[in-house]
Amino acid sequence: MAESKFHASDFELAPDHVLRRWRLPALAIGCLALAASLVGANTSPTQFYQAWLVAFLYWLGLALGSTAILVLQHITGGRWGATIRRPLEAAAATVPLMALFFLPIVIGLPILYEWARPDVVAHDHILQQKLFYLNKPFFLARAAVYFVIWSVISRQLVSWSTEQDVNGECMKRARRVEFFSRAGMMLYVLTITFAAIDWGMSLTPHWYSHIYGLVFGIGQVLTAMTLMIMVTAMTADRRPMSLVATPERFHDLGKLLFAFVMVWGYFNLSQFLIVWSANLPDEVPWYLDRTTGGWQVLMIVLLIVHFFVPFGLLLSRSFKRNPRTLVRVAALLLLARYLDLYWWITPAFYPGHFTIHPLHAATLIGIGGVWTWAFLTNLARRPLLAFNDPMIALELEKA
């Protein structure tokens, strides 16, 4: 392959008026709130741990999601990628962020989980069969284990990508590279799947789902990919990026967007019919709680906003193309993604009784800020295209 004719000096970081404008006020804003949280915490704990495990999932979602897509570029070595690689790989260096906001839910473990209180499990003959797994020590175990896989994964491509960026293009690197992300995304579905059984599914113990952890995924790679559009929109106006993130390549994230909404709907239908005919009465009370005083308000607004509206505009060839109607579908989606979360967390702890906290939005809000601050930060530590990878060469080439 032809060397590009563009060299690291053609290339700048991040915009500053993205980092100027955002970093510092989004660490200021989110440890303003998480002081807040940590009032609500004492007056109100129960709600406070509540809060924090659907913001704690959210944002643990576009570090994961972001950390899928990667690795899924990798193995494809789709052109689409080209624009997204960097912000992906800055979202993706912040699961060890992630893990030590898991450190409030390792405190609130007895009042979030049922299974955690032992009077509770005394008088329970369903919780004491599932008591081998269902335990304070395996779920913690359990927990560490995720969250160095997944930091393993991540710390890894980072560090191959920044090897590409000093080096140039290796192949035997490229086959390194390959390989461990096919590894990487079984070993992310598998621990995905767990995860979301332990941090969610086991909210209602005696409840479950076989393709519980597959809707997880499915909402995580599709909130990271949300982020992803609105990124390369805001700095699409500005070299480099201007030469790859063009009406095409929109097209292509629109197209990807657009797929991932498919399959979140295809997921959350086929749970619905299959536990719904089943009519077992082990399973239907979950959906009985999220359909009955007001959650049933929450599902419509979800079912629009996260699928109808959605689906709907993306049809549109016009509209993928173009960034400014693109990126707001992907805001619409963002948020409907924070609702969705909360309309399956919730319920578990206010069964067919519809309610909200303050704390649910402090607690968003701070996380999320530090959470931004962060993933600006590793965007401004290097060039927002890897100018190395032969994806952006070709597309250079081109432009």
Second form
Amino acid sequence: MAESKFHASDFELAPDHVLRRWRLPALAIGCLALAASLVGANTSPTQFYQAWLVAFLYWLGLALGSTAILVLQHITGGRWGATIRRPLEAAAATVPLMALFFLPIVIGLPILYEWARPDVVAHDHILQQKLFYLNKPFFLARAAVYFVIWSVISRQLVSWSTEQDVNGECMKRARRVEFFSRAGMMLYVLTITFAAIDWGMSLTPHWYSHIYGLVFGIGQVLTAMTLMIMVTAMTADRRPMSLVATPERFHDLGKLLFAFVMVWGYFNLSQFLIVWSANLPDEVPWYLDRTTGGWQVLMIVLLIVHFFVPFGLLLSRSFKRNPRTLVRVAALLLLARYLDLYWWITPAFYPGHFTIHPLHAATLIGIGGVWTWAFLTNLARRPLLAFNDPMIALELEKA
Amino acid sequence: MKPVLPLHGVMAEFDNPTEFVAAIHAVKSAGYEGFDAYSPMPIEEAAEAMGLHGNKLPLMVLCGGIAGFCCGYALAYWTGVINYPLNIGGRPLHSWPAYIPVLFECTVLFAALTAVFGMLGLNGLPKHYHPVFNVERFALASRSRFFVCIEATDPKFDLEDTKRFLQSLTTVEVSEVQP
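Starting from the form predicted alone, produce the coordinates for the form predicted in complex with the partner chain.
Okay, now the whole complex, with that chain kicking things off.
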């Protein structure tokens, strides 16, 4: 067994590890940027809420995408999942923090969403018909339900995983984890669909797309996977992580990243092709708003950095097996994820007119700094490997 | 009288994958080129040791995919623009977004067919006869044992030397492979 060769302390993030040292600087930068955002919120509140929404959805993607992958790897099994389980759990445990960052959206609701402005609704017959769903109390109640569900999923899985470190592997618990994860996966897909409709699609309340939620979901999973690859590559330089994070595991993670990139492209194309083919006046404006007045440049950049470049690079086997090269494409995709959300959300406020504001950078860094601090703190708190997992124990025994 | 054919080669048997992979490395570094390894299950390290990953198949599949893309585009363009032009909702005849599903399918189809037939072409399957089966214990290659066979066509091959060399690598058995 693993205990004979390693102590639990061997699996902890080394005291001088760069990820440990980044915690306080991240928090400091985040707080500074948040302070700057609040100053900006005084002078231009509209831009603040608009920027906050994009930044919030971006960092939420890391927390929730990690929860989704965590649930997925508990269902499917496999060594790749056991290898990245701890970083996944560290990111999933930040869901309650993201609930805190949702509060500005609650405050800025009438500024962001036109269905929350009674004067607009009074003159809009369609919005009056949608009032039973798109109204403030129900919107907030739904948001509360989403955050409760997500927090329960991540909290429960993290606590079972910690139990495994202390008490060892137990069949009864393993079965419970798997059952819970199946329910969790269904709940994730349902809640992310509704959350995406509430927070993103209702910005253009006349427009609808059935695949909107899934595009959001795969975006989150993709975002989380890029982070997991980067963290695994950064921790794989020392024993015992290096025994587990082998080229085979990076190959697995690279293949998954490749698959997620393709699913992202597939979902996006599905929506586009249906809207384009039908060519209906209540559907096409969404694309017209995003392909005119400068937005088309962002769209072309997105197609290149979010699809064609990663697709081409990830085709190569040796590229996926080498952590150094894989990390580069992961970093590119992590950046592309923000551009994608920006292209999805911001044109709703500025249709056909490309706009960017310094508050976008401030909110992105603000939430991001605090989030990174929380993530790294979670990561440093527990062993980097779920060493009692049978898969991991097997790998360590071989070494 | 039966014609006397030259020996196919010399084969060593292994009972564990670790020795097997080590033997492949040793055979390779001893300078042998014409050899093959047989295992009941895929062993990533063995394929790596033999240097099998640098083969031409991925490139062939890529070319197959590109050819499929081009054929699909030609098909869609020819039917939609040249052979049977039809005004659909006032769209231009050359409406490429509508081609995407066809292009995707053709790319995947051609790439997959290239992968299957390219694989068969490169590994020479199906084969109705192969000398390695003349070694009786070779049937275990699909069960529990591992084999490395150095073929007589290799310029470095020398029956006695090669046999002694393989005997130094394995604890199980070394046998001559009749043609």
